[in-house]
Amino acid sequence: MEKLEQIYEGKAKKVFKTDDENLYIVSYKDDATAFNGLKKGTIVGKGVINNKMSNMMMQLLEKHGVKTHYVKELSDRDTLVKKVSIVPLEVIIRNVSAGSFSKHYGVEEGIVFDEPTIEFSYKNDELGDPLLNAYHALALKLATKEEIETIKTMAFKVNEVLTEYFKGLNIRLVDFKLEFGRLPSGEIVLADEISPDTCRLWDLTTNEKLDKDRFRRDMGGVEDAYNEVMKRLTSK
């Protein structure tokens, strides 16, 4: 399957055509960036690790039931995947306390919670992502109701999946974002990526941080975190 023209670039990732209409090749960059494109700067080898990771991640959840768009990991950074109209919401599911979360409400990081919390967020970078609900989602004509009840659904369920797994790997996952999108038929699937650029992950025994936080916050040691946890996912 050969790369045809690009019909997207965002801050991690290249999207390009193939010769068959339904599947796109999405490509990894070593890009990072932060705090809506303010920060900017590069990630050794994250493409590599964000595109095995997302794969291996996608593959676990569809064998729970979670229908994703992944279709094959093709080399390094590249992966061939169906075609599908991103949903414009962020999805955020909380298992702790961190980030935006504490900012926000004045809290400070670690308190786990009870049961997880799910927030929306506009994708929109010129709006700066603003937070919404579903009643703005509604009304923005972002989703349906049902396609939101669904995205929630699906939300927890990987919440669930991924949750047990990194325990197993002896790491909490603390928070994460999620995009969904729409097949051509209208079916959601989760669509985007799975990895440290887009969840939080703790060190379940020192709560060190081993994900993009160390890239926000300017803490050193980003590659090594990052193949930090390549190395306990490929060594299960």
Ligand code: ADP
Given for the second form:
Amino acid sequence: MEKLEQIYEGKAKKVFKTDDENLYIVSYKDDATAFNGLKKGTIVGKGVINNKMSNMMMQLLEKHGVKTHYVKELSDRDTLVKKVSIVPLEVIIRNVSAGSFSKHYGVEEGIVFDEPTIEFSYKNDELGDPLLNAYHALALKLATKEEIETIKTMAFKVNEVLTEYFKGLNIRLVDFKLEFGRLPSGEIVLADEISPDTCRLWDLTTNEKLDKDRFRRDMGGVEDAYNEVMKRLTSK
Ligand code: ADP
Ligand code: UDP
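Can you give me the structure for the form predicted in complex with adenosine-5'-diphosphate, which would complement the form predicted on its own we have just seen?
Shown next: the complete complex, the earlier chain at its head.
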């Protein structure tokens, strides 16, 4: 399958048409951004790692009954996916306090929750991805009630599967962001990516950060962290 016209270039990926109108090719870049594009940089090799990791996660989730957009890995950076109409919601699941949760509610990072939390933000760069609840999403017609219920159920299922899987790699899945899309049939599938760009991953023993927070917070060792995650994923 060949890349045809580029239809979109985002912050981390490019999206191409193919000769099948129902399929896209996504191409992962090394570009990194944070704080809604205010901070820009490069994480060498990130595109390859995010592509491969995301594809491994999507295949694992499919095995556990979660429908995804994944079709086939084409190369180090390129993957064939089902074309979806993206539901403009960033769905965030948290197991442990960190990042904006800690900031909003004035609590330290690292508090382990009894139950995971879910929150939505409106995927809209101009507005800075504002937080909203399910009623707001309905009012804005971003999704139907049924779609929101399906998305919630799927997101918690993803959390169960991935939490267990990462435990086996001695990694704590702190939080992550998911995106969902609609197939032409209307069916909701998991789309976009699952990678150290979109998850907080802490070493279970040392709490060392193995994710994009190293870039966001200028902690150094960014490439090493991505490589370490990949090493654990592939040595299992
Ligand atoms: P952003 O748009 O936030 O800068 P990316 O650089 O990751 O993000 O760009 C990838 C874009 O492709 C995102 O807008 C994402 O919602 C979209 N996307 C992901 N998977 C699919 C898919 N299967 N079909 C259509 N669009 C997709
Ligand atoms: N996240 C993401 N894209 C976004 C916002 C958040 O992938 O646009 C991920 C982020 O990597 C983290 C989780 O969602 O794993 C929760 O992020 P948070 O709300 O704490 O925001 P941040 O601290 O990144 O501003």
